[in-house]
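Given next, in structure tokens, is a single chain: the form predicted alone.
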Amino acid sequence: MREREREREREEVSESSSSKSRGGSCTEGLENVLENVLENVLNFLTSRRDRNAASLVCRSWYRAEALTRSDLFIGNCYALSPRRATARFTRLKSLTVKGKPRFADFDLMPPDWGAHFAPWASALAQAYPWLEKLHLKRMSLTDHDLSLLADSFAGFRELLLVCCEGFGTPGLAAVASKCRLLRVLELVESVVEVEDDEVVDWISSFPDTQTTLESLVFDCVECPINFDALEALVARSPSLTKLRLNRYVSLPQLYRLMLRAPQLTHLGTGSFSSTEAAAVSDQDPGYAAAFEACRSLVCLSGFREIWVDYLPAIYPVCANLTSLNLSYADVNAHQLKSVIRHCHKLQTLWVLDSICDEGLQAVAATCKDLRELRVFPVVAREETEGPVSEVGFEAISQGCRKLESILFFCQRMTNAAVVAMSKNCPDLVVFRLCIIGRYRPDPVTLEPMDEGFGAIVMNCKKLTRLAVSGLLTDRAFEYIGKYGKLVRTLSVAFNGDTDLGLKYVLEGCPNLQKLEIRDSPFGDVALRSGLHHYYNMRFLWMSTCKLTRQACQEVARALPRLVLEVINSDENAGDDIQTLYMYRSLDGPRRDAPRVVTILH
């Protein structure tokens, strides 16, 4: 009897262990199925924010998101090391890296501050031999870096360099000659080093066979190019739709290129002038006909040395234009009106303030579909009386009610005009009003500009980027903190009242990512008020404010995962804080800081 019971127990144990074994394999199989399903689902996520959110769900989602990410955006090259980025994301095909903060564009940073691309170039060459796209902004890279990229990526297709520096024509030649599948080469507002003894004919370095080029942008390259080679390149690039030329390409040469590439959709005209006698003779080569043949042209820019007598040549394409950039063309109101009256489909317009209020009124009367407007100053002096004012500004708000983004430089502005803009254009996402001059009030009422900017944040519910100027009190910043719940980027220059104003912003704007402040009275109390939020921000920039080293040191100790850089042009500045640049980093302080930079611990 006992033997039967023991045998029965052994059978039950055997069945139990067999069942557990089957259950374990089923569980593992189920996990594999779920991971495969999750990876397939994540492949449909294209938004960076959605992917970042998905990676925070749990560890398995974190791993799956990294494995399925092919496109990576890094907003600060010092936020993490190249080693960390390549270790986590192993299947990247496209990478965007940003270096210096935006105020570097205004010469507010030492030229040798950093943002060197060399460490990234080495890491990428080893980790991603299949890399196809690289976008860099405000980075410092050398010809050697470009040569390394060209040698390392056999399938490289796209290179975009925005506001970059340190490289020259030899590096461009390496990319052109070795990246035989190149589709996009764009140099935008970058500084290309030009030494007479080192200039290379980089245009001639492209393959002699038919190319895959779709976009070629080199309007910032300040040296002559081999035009015959350029013309031949355009002729053997049937997919080329975007071409922006530098100022060394004349109007007659532009004419020849347009005949070769009538398929262009985006054109930067180069100088739009000529030193050739034929250009001003009675033998007109038919510039208008060349433009008319480009029936797909929707974006027009350039005009760096414009001959206004030839502006009528662009009339045939104006009806189809959605984007027009005249920010290098010093045209007056009459000349602009002759063009703008044809541009009924225009959505993006960049101009100089030489067009005056009269020109803005013409834009308002014609461009009912306008979404983005930028008005730059010809002369940015506060002692001069500017040619644009609240008159043209309010006309735009009344006539262009679909406006989503505006950058407006002026010497005077009224609260009434800004309030009108907030009511007439409630879909504004970007509002940057730059009143040139320090602490300028409303010229009509002599009141601060508080109510104008308050109306913007109250009435424009989609606002994510805001730049304020003029005479402002704490009340304006209270409005921003109370109503600017979606504001991600705030720029403050030459205004402010007390530390309370900045406290309102830091405590009231939960989505604030980038805060740029220059020449303002904010000090230690304001800095300390953001301790709860700094880990959520990409960076804080404060220059020529009222900060002390002691307060900055306190923040560095309280938030050890933040990097606080004190930048002083004078190495012997002592305790003075000329500039504070604070950002989050997963890998701690960088190792390439120059002497003028002190990193606080």
The other form holds:
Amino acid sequence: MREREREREREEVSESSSSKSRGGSCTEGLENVLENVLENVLNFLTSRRDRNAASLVCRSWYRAEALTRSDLFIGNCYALSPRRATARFTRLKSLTVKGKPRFADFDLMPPDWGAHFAPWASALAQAYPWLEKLHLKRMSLTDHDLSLLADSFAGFRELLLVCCEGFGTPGLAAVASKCRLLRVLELVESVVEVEDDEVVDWISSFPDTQTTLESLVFDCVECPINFDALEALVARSPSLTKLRLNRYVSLPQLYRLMLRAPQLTHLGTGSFSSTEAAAVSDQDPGYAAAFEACRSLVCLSGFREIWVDYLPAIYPVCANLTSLNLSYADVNAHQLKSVIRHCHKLQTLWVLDSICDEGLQAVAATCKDLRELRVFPVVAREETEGPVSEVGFEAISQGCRKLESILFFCQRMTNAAVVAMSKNCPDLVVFRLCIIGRYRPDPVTLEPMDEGFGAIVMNCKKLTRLAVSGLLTDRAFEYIGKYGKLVRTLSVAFNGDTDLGLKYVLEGCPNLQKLEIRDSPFGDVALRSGLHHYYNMRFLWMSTCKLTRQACQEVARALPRLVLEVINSDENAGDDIQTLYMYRSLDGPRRDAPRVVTILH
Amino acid sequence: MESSVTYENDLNLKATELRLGPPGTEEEKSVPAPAAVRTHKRPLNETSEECTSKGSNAKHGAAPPPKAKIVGWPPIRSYRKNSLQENEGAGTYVKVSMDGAPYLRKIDLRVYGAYTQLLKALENMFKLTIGEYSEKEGYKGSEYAPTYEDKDGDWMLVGDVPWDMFVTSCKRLRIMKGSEARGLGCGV
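Compare with the form predicted alone: the form predicted together with the partner chain:
Complete assembly follows, chain above in first position.
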């Protein structure tokens, strides 16, 4: 359809240019031809960074790029108005919009703060009748918004909602029933409203005919679904390769679904337990055989209420797995070992620390191709000791040399282990270490953790994302400023000594985009030191630091295109700021801020 | 050194010490034998909390009080926290199944202070008698025996381990027919 559109446009343009050139100069015709050629060439540019660069060359390139961009990424929904986006880019097929900053996930923001999708929904509905894909993260959207989407885009294909909230099953039902060409419906870590009297059977809302569904992900939906309808849906969705069930789907039900869809590549197993109070070993209809029949399975997750005795059922697929998510399953070292020893091809592993250092050692011994590891804590509290420590951490660094991304929660860590990882895993792009005990020094040397994090930024030359923890002095930040030249995202919590720390980072890291800081002793002097860079950043978050309103006001005056949101929980705070959330915006401060937010200008 | 220990005992500081929890519960017990055998186990929550306050104060003067609740720390999404049913004083809910019953029940273990209270509650809930526990013979003579699945995935007889240890390690309860339960106690 797009090709025909463009053909028509080209004809119109050449017609008008030729009529002009008959009367006027022929350079105009030439320009139009060049513009068309440019558009054709720009069609091949997919990277948004390349496109952004191309659009800055000259006005003609700006126009051509705008006409040919089909996929728009908006990192902060408040950086511009929907109207500005739709005015510039007239031919979008796909849109990604991100709303709240990440610290909103940890209850550091008032619940009604914003990131409402409604204004975007209505703008999109008018501007892009041929929109195919929408990807939202940390946005607030209602059932009404979803209905509007379902009504407005006849060719809609993909909906991804990550960490969103505000909608419920009626909205899902609208999408399911009206988007007849839907291929992807993915709800990831989103909160779906499930007040009992308003729960709708959205699974039954899919059309009765064969569907084009390729991916159905609803593991975060916290209410039961109509299983018979789901089974029938799976049966009439021959293209379905990705299915992630919620915890209301039991093991016997999973079994039935797997028999219907042996072509699955990605499976979220739901509860992986049974509601029947049956003895553990009887009534097994052959779960292992069902897994074995899914020969294309490469990604396994779920296990929300795992009956560990049934874990061996997955053995037949382990050898082919590239991704395994056991992070909702309280599995011990022995149980993990029985699984992981088959997983030679594993590249992504998410687990709980219940597997202990022993489990990590087993991972290190087998998963030589591991790229991403996430270890979450079962006990989300400060303790002196935990089940994982520098022992398992170092073992991973020894065994998994190709590691690119790590998120590791622990109660203790040594500089030596972190230094070892910096040397053993030079390909690290994402390094997030969370020592849950705040202000913890190296338990062996009693030194701060400066040297460990320093080694990471020094040795891991591809590092773009860093989260620090433990006892850190200004020295750690000096290292980051000196060596972290590619760092784009930095996360700081309960760290640092003086303003110098933040100053080092703001002055030293030219690629810094997202900086989130909480409970650290950085103040006005540090804030002022970043004035040269704030227009290049997506946002700065500073909560429970040492900022004053006055300093923020100065910044607001110095940089008029910055929006400074001050979120004060305490009315009597005086000049001290509780939370500063600061970001650049082309269209000035938003008008939908709640009362607790003050926007400085 | 010895004289100061005697001094402490004379004053009986322990009896007047302020504690959290009902009187009569012994919190500062030594770690029981079974836990010591499991090499990679975390220590009991109670003892570790005390260790935290001692340890952090010794090493770093600025450490905040161990029980202070900090918003959003550690940085784990509440979605994930809720999914793991964390014991944050909001209760330790475990499912209770009974052989022959069509649906399960859920109880909050934290509500009870001891085994006797728990067993009484189970008897009321399911309208049955469980009987007396003995270390040697389990629940001899009763029609039903309460069992539980612990963190290691093993099925244990309710009553074998100290109550506090039971609360933190019990993942789900199952009331078995007495005849089946007689084999327990030696490990399933």
